[in-house]
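Starting off, we have a lone chain in the form predicted on its own, written out as structure tokens.
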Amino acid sequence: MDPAGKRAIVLGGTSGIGLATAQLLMQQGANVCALSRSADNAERARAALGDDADIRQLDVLDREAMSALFAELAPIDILVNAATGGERATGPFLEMDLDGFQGSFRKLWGYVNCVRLGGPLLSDNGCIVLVSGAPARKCPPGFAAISSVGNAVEGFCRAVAPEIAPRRINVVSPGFIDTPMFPVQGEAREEFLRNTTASNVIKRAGTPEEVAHAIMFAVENEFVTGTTVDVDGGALLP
């Protein structure tokens, strides 16, 4: 797929990994709908988009809502959902709030609701990625919920990518990225990205752009459905 003249609609698109990915689509000639639940991301996001840019506020899990902009952005060609869907739980298991735990799955529901709603006004070439994390497959102590809705993610992708054929559905998984989602500045915060990338082949955290190319790879191969593409710097390896 050339993305040059399509329709692309990216969730979570005003910060982090979702903030590249639209620049990389609006590069390449994309027709961008940035989307974010957070205002004051959506502003801050025009620095880097342009005055412009069709940035809008969306909570992921208003399904009318999105039902609503979906439509009025029909046909769709490209849609990426990088969004969190709220906060996430972290720490030990067995001290954790299941109410946190349970909590970390709006980042599933929504991934959920943008397929159904989006998949049906996808183009009959048209393509998803969803973003999932290493945790799914090699989780560290502290990171069972993350871990259990990265697992949700892409086994949901594996289940519906026959279904929605010809229409494609692949997974972007990052490891440990640089992003606005770690608030620690100055020192301290180049202290704990060492730290936490320190078993990585690669040891380095990730950046946004990185796993953007990944997503461009997902959107533009017409010979991958139903995958997960790792950026992960080599975390999964032994």
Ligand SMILES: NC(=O)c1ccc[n+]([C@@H]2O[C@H](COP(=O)([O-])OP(=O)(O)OC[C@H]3O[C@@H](n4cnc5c(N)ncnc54)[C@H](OP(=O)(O)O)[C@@H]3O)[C@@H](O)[C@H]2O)c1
Contents of the next structure:
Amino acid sequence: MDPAGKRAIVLGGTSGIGLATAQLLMQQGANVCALSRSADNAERARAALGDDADIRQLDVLDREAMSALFAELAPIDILVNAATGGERATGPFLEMDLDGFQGSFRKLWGYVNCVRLGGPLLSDNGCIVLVSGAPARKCPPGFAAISSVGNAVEGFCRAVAPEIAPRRINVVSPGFIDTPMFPVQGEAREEFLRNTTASNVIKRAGTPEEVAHAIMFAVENEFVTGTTVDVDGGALLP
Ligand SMILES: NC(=O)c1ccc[n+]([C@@H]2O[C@H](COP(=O)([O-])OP(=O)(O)OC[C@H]3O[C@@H](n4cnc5c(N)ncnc54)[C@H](OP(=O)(O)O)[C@@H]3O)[C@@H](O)[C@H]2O)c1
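Form predicted together with this ligand structure, per the form predicted on its own context:
Next comes the full complex, this chain leading.
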């Protein structure tokens, strides 16, 4: 699919991977609407995407608002969901707060909402891209919740791909990516990113743009559906 002139919606499109994807889609001539919850992120995204960008506020857990948005913008050609959805519970599983574990699944519910509500409004060759993460298939200690959510996202994609055909759905799975998801700043941030990627084959954090390019691959290649594309610096290798 050539994104030029296509209607694209990027949920979680105001920061990190989603913002880089919105930028790339705009550069390729797509008609992009980027969304997330906060006014602060919307403001920062406007600085990156320009004054003409269509940036709106939406919580991916608000089904009514999502339905209204999709109905307004339909038919949808490209639907990307990179929203984290809410909290990310980490730490030893046997000490984990169960509300935190359950809360991590908000990301999955945001994804399920957008596929259920947006799927029927996709154009005939429309496509969806979701984002999982390397811990789905190689879980470091303390990442049981995030790993479970990532596996659920990848399984969900495989489950619905046959049903939504000829429309397509794929997942991109990033390793550690240098985005605002990690709030630590300055030298501590450098050290954090260095330590977390020390056992990768490529020993650095990825960039949001590197993940956005994989999302574009899933958008553009019309022979790809129901699969997961890894962009993780070799994080899954032994
Ligand atoms: N960075 C990494 O190392 C990494 C690794 C593996 C997987 N991932 C996954 O990649 C995706 C993007 O992460 P990122 O690193 O780009 O994070 P990020 O920079 O924190 O961006 C997350 C985006 O999601 C939006 N968002 C969060 N909850 C939302 C909700 N309920 N409704 C609507 N928008 C919501 C945020 O904006 P608001 O706060 O304004 O809503 C923001 O625009 C996530 O699914 C994350 O789990 C990231």
